[in-house]
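The chain that follows stands alone, in the form predicted on its own, written as C-alpha cells.
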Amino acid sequence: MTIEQVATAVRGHFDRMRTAGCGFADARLYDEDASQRVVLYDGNLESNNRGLERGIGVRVLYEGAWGFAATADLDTIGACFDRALTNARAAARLPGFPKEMGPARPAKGEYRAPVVKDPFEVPLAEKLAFLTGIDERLKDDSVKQRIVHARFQRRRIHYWNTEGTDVSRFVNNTFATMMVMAPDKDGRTQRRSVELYSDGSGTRGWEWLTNPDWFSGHAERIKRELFEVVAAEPLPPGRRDLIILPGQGFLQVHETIGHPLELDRILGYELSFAGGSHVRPEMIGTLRYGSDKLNCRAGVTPNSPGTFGFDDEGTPQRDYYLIKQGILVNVLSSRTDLAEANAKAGSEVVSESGTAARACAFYRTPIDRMTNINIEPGEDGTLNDIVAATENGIIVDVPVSWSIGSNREHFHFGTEIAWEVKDGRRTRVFKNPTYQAHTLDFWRSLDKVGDKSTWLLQSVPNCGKGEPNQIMELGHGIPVMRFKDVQCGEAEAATKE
C-alpha cells in the first residue's frame, strides 16, 4: 500500500473507533525502519548486520484505558484496530487512574534530520576502508584488543490521530565507538575509548563520522592514555573535588537527572522493571535539585538523535527547562499522564506535554522517554580555568561501570581514567577510579560549570526502558562540571585508613 492508501484506510478506521466509543485513536506507520551495524575486532570483520522493518502500530483510548496493537501486514489494518479496541476494553475493567489526552492539539508538518550524505548510500567497501584505517592507527604491540564499531539508522515515520494531526519524520542517526584494551600489572583489563560526538551543530550523516575532530582523529590519544592507565596506580580513596568531563558527565545526567524526571517513573509505572523516582509529583516546581549553577533543559539540538521534530503522539518537539538555577520546574512527559500528575500533586504542576512520548518500533507503544537532556554552559571558564581553581581533586572521563538506586536516589560510578589535580595542576594518572554520592547532595555540590568551549554533545544509542524492553536513542549536551567534596574510591577503604 502507498502512504496515501494507508492514510485513507486509517482515517476510515478512526471513524469506526469513534462510533465504538473511543475518545481518541492514533496510528504510526513505519514506512522504513532500517539499521546497519559494522564491527571490527582486532581488524577482522566481526559483524555486518542489516535490518529492515515496516509496519503500523495503532492505539485507541476507551473509557480511560489504552489498547494497542501492531501489524506488519498493511492489508490487515482494520483487524489491527479491532485488536487494539479489544485490548482497551479489557484494560478498562482494571483499576487505575483514567487516562486522558486533554485538549486537542492538532498538528501538521514534516521533520527531516540534517544529513548531507546518507550512510545507507555509502558502499560497504568504503565503510570498511574507513573503519580499517582507524583500526590501523590503534595497533600497537602493547594493545591486546581493538574494537571499531559503527551503527547507522534510517527511519521514515508517518503519524495520524483523530484530532486531525498529520505529521511525518525522516530521521537518520549515526553512532560509532573505538576502544583499545590491555592488561595492567595485576592482570586486570584496562581500556580507553571514545564515541562519536559533536558540538551539537552540523549534520548526522556519513560526513559527521568521517570528520576527524569528532571521531577518527582521537585514535592516537586514546592509545596513549591507555598506556598511562596500564602503568598507573589505583586511585586512593578519599574525599576530593570531582571534575567531570562530558564523556562521563552524559551518563551522570542520564541516570540521575534524565531517568528520575520521566513522569511515568514518578507515577510508579516503571517500578516492576526499570525502577521509579525519588521525585514525587508535588515536588515539581519547588524541589531544590541542585545548586544555583545547575540549569538543565530538555533541548532541541540539531545534531542529536534526541531531536525528531514530533514525538509519537504527534506533538511538536519543544525546548524547555527541567531544572532552572537548581530548582526542579518541569519533567519529561507525554500528554497521557498530565491529569494524573496534577491530581496527585493537588495542583497544576505540569501544564503541557514535554513531547517525550517515544516508541522504539512500530510494534511498541509510546512511553515517556528522554529526549536531549542538556546542561547549559556556565561562566566558570575553560577546563584549564577550572583545574587552576582546584586544590585537591580528580578529573574523570568515560564510564566503565555504574550502579544506581532503584529510585535514582544514589549512585556509584567507575570510569576509565582519572587525572589527579593538585594545587591547580594536573599531576599523575590513576586507574580504577570510582565515585559515589546521593543524587540531590551531589547536584547541590555543583560549584563550577564550564563555558561553551567545554560543552559537547554525547549520543546515547542504547537507553533501555519499558516492559517489554525498548531501546531508544537520544543525546546529552554537557559542559565540564566540578563538584565539591565527593567520595572518590571506596568509602569502606577510606574508613579503614
The other form holds:
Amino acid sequence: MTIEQVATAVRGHFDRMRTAGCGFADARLYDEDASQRVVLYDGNLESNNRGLERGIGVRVLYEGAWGFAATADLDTIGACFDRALTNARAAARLPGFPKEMGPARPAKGEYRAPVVKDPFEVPLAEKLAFLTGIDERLKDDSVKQRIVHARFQRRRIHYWNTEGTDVSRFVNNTFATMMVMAPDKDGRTQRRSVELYSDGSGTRGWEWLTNPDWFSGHAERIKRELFEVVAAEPLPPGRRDLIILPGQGFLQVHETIGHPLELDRILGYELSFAGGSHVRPEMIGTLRYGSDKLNCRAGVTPNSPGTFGFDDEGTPQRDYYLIKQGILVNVLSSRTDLAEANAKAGSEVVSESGTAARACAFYRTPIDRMTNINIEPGEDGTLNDIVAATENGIIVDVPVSWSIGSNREHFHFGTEIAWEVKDGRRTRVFKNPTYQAHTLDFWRSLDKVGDKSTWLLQSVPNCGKGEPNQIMELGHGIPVMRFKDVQCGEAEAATKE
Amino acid sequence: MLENRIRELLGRARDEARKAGMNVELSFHREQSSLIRLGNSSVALATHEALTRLDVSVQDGRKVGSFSLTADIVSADQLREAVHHAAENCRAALPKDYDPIFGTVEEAVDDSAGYDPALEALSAEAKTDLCADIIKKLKPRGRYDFSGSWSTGSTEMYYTTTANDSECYRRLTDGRFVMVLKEQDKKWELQVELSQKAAADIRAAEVIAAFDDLRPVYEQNEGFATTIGRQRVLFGPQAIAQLVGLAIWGGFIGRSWEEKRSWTAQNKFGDRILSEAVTIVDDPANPDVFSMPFDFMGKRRRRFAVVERGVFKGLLYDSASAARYGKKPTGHDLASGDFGLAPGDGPAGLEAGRKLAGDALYVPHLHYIHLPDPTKGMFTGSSRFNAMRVKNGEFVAPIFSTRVTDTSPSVFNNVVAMSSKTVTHNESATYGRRTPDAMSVPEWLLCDNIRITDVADSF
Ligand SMILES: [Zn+2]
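What I would like now is the form predicted in complex with its partner chain, since the data block earlier showed the form predicted on its own; can you produce it?
Below: every chain and molecule of the assembly, starting with the one above.
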C-alpha cells in the first residue's frame, strides 16, 4: 500500500470511529523504521545487525478512555481500529478523570532531521573501517576489554488525526560509545568511556560520528584516564563541593529533573512501574526546585535525538522553560492530561501541551517523555574558573551506577572517575566515587554554572518507561555545575560494620 | 505446529538458501499481546498488538551478518529479500578471530503444551471488570488509590536452519498481573503480583485476600527507620528472584568468568562457593517456569545446574562465548532461561518464616538494582513494596525505604533457612518482543549479615 492509500483508508476509519462515538482518533504509520547496530568487543564483530519495522498504530478516545491497537498487516487497518475501539470501550468501564484533547490544533507539515550524509547510505565496510580504527587506538597491554559500539536509526513516520492534522517526520539518529576496562589492585573492574556528543549544533549524520571532536578524538584520553583510575585510591568519604561534568550531569538532570517533571508520573499514572514524583500539580508555578542559578528548558536543540519536529500527537515541538531561576514553571506533558492537572491543582497550572507525547515504535502508544531537557549555561566562567574558585571538592564524570527513590526525592550515584580539587587546583584522581543527596536540597545548593564553553549535548539512547515498556532516545544539554557541601563517598563507610 | 502458510514460506527460504550453498538460520516470532494499565483507580489505557517478526542470520566461515524484520510476512519474495540483507551484512563483516558455531536443530520440537486459547482471548473487558471488582471492594476500606497493569497474550517461536530439515516450534500463553494500592496520605504502597499460564489463574478474591493480609500492619503502625549496618533479613519472592538473577549475571556467565570479571573468577568447578543450602538450576521441566524447550541455536534445553548444594557446577555459554573460549554451548542463546533457586528444608508459609526469623527486616521486593562491581558480585537495591519489621516473629511495622549494598557471595553464604515451598515469580518485561519469563523461588529466604547502607525517612 502507498502512503496515500493508507491515508485514505485511515480517514475512512476516522469517520467510522466518530460515528461510533469517539471524540478523537489518530494513526501513526511507520513506513520505515530502520536500525543498524554494530558492536566490536575486543576487536571481534559481536553484533552486525540491520533491522526494519513497518506497521501502523491507532488510538481512539471513547467516553474519556483510551484504546490502542497496532498491526504490521496494513491490509487489516479496519480491524485494528475496531480493536482499539473495543479496548477503549473496555477501559471506559472503569473510568477515571476523563481524558480529553483540549482545543483542536490541526497541524500540517514535515520535519527532516538535519543530516548531510545518511549513515544508511554508508557501506558497512566503511563503518567497520572507522570503528576498527578507534578500536586499534584503544588497544594496550593494560586494557583488558574494549568495546566500540555504534547504532543508527532512520524513521519515516506519517501521522493523521480526526482534527485534520497531517504531518510527516523523517528522522535520523546516531549513537556511539567506546569503553575500556581493566582491573585495579583490589580486583575490581574499572572502566572509562565516552559517548558520541556535540555542542548541540551541526547535523546528525555520518559526518557527526566521524568528527574527531565529538567521538574518536577521545580514545587516547579515556585510555589514559583508565590507567589513572586503576592506580588511584578510593574516594575517602566526606562532605565536599561537587563539580559535575556534562558526562555525569546529563544523568543527574535526567533522573532528578526530567523524570519527576513528567506529567503522567506527577498524576500517578506510572506508579506501579516507573514510579511517581515528589512534584504535585499545585506546585507548578511556585515550587523552589533549585537555586536562582538553575534554568532548565525543554529545548529544541537542532542536533539531538530529542528533537523531532512534531510529537506523536502531531503537535509542533515547543521550546519552553521548565524551571526558571530555580522556580518550577512547567512540566513535560501531552495534550491528554492537562485538564486533570489543572483540576487537581485547583487553578490553571498548565495551559498547552508540552509536546512531549512520544512513542518508541508503531506498536506502542505515546506517553509523556523527555525531549531535550537542557540546563542553560550560566555566568560562572569556564571549568578552570570553577575549579579555581573551589577550596575542597571533587569533579565527577560518567555514571557507573545509580539508585533513586520511587518519587525521585533522593538519589545515589556512582561515577567512573573523580578528580580531587584542593585550594583551586586539580590534584589527584580517585576511584569508586559516589555521592548522594535529596533532590531539592541538592538543586538548591547549585552555586556555580559554567558558561557556554562548558555546555555539551549528551544523547540518551535508552530511557525506559511505560507499560507496554518503551525505550526512548532523547538529549540533555548540560553545562559544568557546582553543588555546595554534598555527601561524597559512602557515609556508612566510616561507621563500623 | 506453526501455521502452514508461514511454515511453507520459511521452509522454502531455507531450501533455496541451502541450494545456493548458504548457511542460514531463520527464526520467526509472532505475538498477540494485550494489556490494560491502571492508574488513579481507573483503566488509563488498553492496548492490543498483533506482531510478526523474522530474524535471519547468515554465516560464511568466520563472518556473520543478520537482519531482523517486523512486518507482516506474506510472500516468498519478502523472505528472499531478508536473506539477501543478512547475506550482504555477512559479506561486508569482519572475520572473527575464532570459528563461530552455526545453529543446528539437534532435536525437532513441536510444543504447544503451554497454550491456553482462553488466555489468548481474554478480553480487555473481562480484565477491566475483574480489576473494577477488586477496587470496588477495597477502596471503601481506606484512603486508597490503585494502579497496576495486566498483560496477557500468546507467543509463537519457530527456528530452523540450513543444517538440516528439523524445526523447533513452541506456542504458549502467559500473563502478568500487578496491582499497587497506595495510601494517599501516608504514601505507603502495597503490591500484589501474580503470574498466569491459563485464563482462570487470576481471581479477584485471591488478590483482595492478599491485600487484606498486608493492610493491618501498614494501617495501624507508623513507618520504621532501621539502622545502618549488618542485619538479619527475610526476603520475599520478588527480592529472591532479583538476588538469584544478580548472582547468575555476576557469577555464572561463561564470558565474564573467562574474562575474569565475575565474582567466581577465582574459582573452578567443584569449589564450594555458597552455603550448602543453595542450588541454582536452569530447568525447563520445573512446573513453576514457562519452560523453553530449545534455544535460538537449535539446542535442546535440559536441566543445567550452576550451583548445587553450594558447589560451583556450571557456567552459561552462549554459542559466541563458547566458540571464542573453546567451550560447548549450554543452551543459553536466548533472552531468558528457566532458572530457579531450589527450595530449602524450612517450614512452608510466610508465617512460619517470620516466626523462624524472630527479629528481622522483611524485604519482599528489591528495586533500583545496580551492579557497581560485578567482579565482587556487589549490588545495590532498595526495598519498596510490602516491607515490614519483624519482631519476636510478628510483623509489627512497615519499614521506610532501605538500601542494601552487599555482594552475591555474601548473601548466599549467609543463608539461615529457606522455605520448602517454591512459588513462581513472573519476570516478563514488555520491552520489544513478547518473551514470557519466570523464575522459581522459595516463598521466603532468611539471611544473616545483610549490609544495610541507607535508610530513608519515607517509604
Ligand atoms: Zn529515563
